[in-house]
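What follows is a single chain, given as structure tokens, in the form predicted on its own.
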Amino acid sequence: MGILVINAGSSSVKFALFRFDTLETEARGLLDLTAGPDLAAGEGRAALTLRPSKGEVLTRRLDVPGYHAAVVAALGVLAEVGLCSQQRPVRVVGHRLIHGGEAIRQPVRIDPEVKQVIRQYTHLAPLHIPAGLEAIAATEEAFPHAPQVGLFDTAFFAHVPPAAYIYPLPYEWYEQWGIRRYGFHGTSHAYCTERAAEMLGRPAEELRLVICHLGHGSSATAVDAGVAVTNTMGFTPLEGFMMGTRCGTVDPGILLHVMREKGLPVEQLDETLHKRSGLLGVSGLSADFRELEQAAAAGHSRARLALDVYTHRVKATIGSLVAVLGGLDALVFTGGIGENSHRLRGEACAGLGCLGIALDPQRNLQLRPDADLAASGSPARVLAIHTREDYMIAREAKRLAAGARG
């Protein structure tokens, strides 16, 4: 029996297949939904890459009429190549989901009531929630007898204190409209908390951690004694760090200005903040950190500026979160940028000796996750960790499925 894990995004779907008994990975896959002319309009093609733990990598173009059909077709390939079948059934499906609000703060079995809760928050995460609901519907169609389990990115922040999640706005906005800081990337931050404790050989309950999840979407969390005490993302995934195409934290007066004085309609502002800002907006070149590093090295001034703005915000955030914790035992870098960019880690840690952070330049350049990159005498350790959201989802899906079966 297997556990299928789905991580649905607006333009791609990552999935992984795990053995139910051992949680060993049997295959990973990526469904690229940008390969065709216009999937959103119900036409075009998608590209599937499937990497079994044993055997050759499979790549295939899928003729599909839309997102739902693309996911169903990709799951059909799993059956076609024998990774799931009547002899090797999918026992449970686990989904990474973005927002459960205050109603859902732990892994849950997905039913119509849970779907309705998810749907209520679509306007807060428009790039993620519709995709997640489509993926749920597709996996229900492909595996009608397998229970569906959801892990919510907001769940890890259930114990953040009110001082950290209440905005300085009329309190009625929180009471009546639910406007508060929620935090996101919780599944990644939860995994890194466990993995950092394992790497340091100490219980998580003894550690003060700052975890920087840096990728196309980015956030940082302060973790004290294994519990998140604040996260840089807020009411929506727009707040906090500068990101690939998202702006991160900006002066709200700017938004009022461009609407009032420049006549920018709210729909265009929404698109700009989500899809035309961040690294792409500043550089005018790309949202891909690797491409910007190459362009900056070749002399592209705005690519260099975008990297500098990004690094400045990472460094400033690390400092503020260490202050919240009152000290630091380890700084963790994870996510596509955090794990792979030695330049970002080096520049973000430069000058942080006052916080007990000393990066070893050679370790930073040579070692790959999972690794301790700190200098030998550094009071705080600096860890690069390959995040395993899929493993966390598989583990919790197994727990809920086993409990339901019992």
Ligand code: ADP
Contents of the next structure:
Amino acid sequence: MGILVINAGSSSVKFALFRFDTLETEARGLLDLTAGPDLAAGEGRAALTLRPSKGEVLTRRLDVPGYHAAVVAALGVLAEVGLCSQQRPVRVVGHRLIHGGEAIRQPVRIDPEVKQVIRQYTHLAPLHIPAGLEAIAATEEAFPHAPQVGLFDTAFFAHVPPAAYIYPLPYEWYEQWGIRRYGFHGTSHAYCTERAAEMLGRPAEELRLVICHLGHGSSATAVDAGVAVTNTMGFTPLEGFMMGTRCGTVDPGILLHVMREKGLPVEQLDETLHKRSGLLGVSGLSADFRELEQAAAAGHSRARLALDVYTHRVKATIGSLVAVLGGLDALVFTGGIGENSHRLRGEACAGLGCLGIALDPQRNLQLRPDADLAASGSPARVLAIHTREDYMIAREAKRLAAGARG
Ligand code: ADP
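The form predicted together with adenosine-5'-diphosphate, contrasted with the form predicted on its own above:
And the full complex, kicking off with our chain again.
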């Protein structure tokens, strides 16, 4: 029996298959929906890459008329290669879902009522929520007997206090329009909280953690006694850190200025803030951190500037979150950049001895995640953790399928 985990994005679907009994990974896959000329118009083609834990990587072009059909076709390939069958049925499907608003604060079995709640939040994540609902419909069709479970990126932030989630805007905007800070990347931050406690050999209830998830999308969470007390992403995943192509926090006066004085239409502003800002916008070269590190090393000054702005913001955020916690037991780096870039970790932690953070330069260079990179006398530990969102989803899906309450 297996657990299928689905992470549906607007232009790709990541999936993973786990053994139900041991939670070992059996296969991972990526369905790239940008491979064809015009999938949305029903003419395009999707590209599937399937990596079984044992055996050859399989790539396949799928001729399909749209998102739903592409997911169904990809699941058909799983069956075709024997990863799921009557003898190896999918026992439960776990979905990563971006937004549960204020209504959904824990993993849930997906039923028509839950789907209706998710649909209500479409305006808060207009690219991701329709994709998630399409993926749910596709897995219901492919596995009609398997329960569907949803884990929401916002759920880990259910206990953030109002002081951290209310914006200094008219209060009616919150009451009438739901404009507040929600927080995202919760599954990753929840995993890192558990893993950090395990690595430190102490219960999460005793720990104050700052977790920096630094990937294409980036956010930081302050966790006090196992409970998230604030996250840098806000009403949307645009707030907070500078990201690959997203701007992160900027002065809202700039947006008024470019609309009013420069005549920038709202669609163009939306596109610029989401897709042409961040590392890409500043460097003018790439949204990819590793590429920018290489370019900066070769003397590209705007690549260097983009890295410097990024690092400055990470450092400033760590400081503000330690202040919120009133101290720190461990700083955690995760995500593609946090796990892999010793340069970023080194520069972001430089001078943070005042917060009890002392990185060991050799450990930072040599150790791979999961590892403690702090100097032996450092009051706070510095951990690099390989995040495992899909494992968390599989584990919770199994728990709910086995009948436990969330
Ligand atoms: P996503 O948010 O899409 O899951 P990831 O967590 O995989 O993204 O992070 C992608 C980012 O991690 C990219 O900017 C990539 O350049 C960066 N990255 C991956 N490996 C390294 C590395 N060895 N050194 C520096 N940056 C890296």
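If you're wondering where the values come from, they're calculated on a predicted model, not measured in any experiment. Superpose the two forms; the largest set of C-alphas matching within 1.5 Å is the rigid core. Numbering follows the first chain given and starts at 1.
Is_shifted residue 131 between the two forms (CA, 2 Å cut-off, rigid core): Yes; residue 131 is a residue whose C-alpha shifts (by 2 Å or more) between the two forms when the cores are overlaid.
Residue 363 C-alpha relocation of at least 2 Å between the two forms, rigid core basis: False for residue 363: its C-alpha shift is below 2 Å.
Residue 192: Cα shift of 2 Å or greater between the two forms (core-aligned): Superposed on the core, residue 192 moves its C-alpha less than 2 Å between the two forms.
Inter-form CA displacement between the two forms at residue 66 - rigid core frame, Å: Its C-alpha moves by 3.6 Å once the cores are overlaid.
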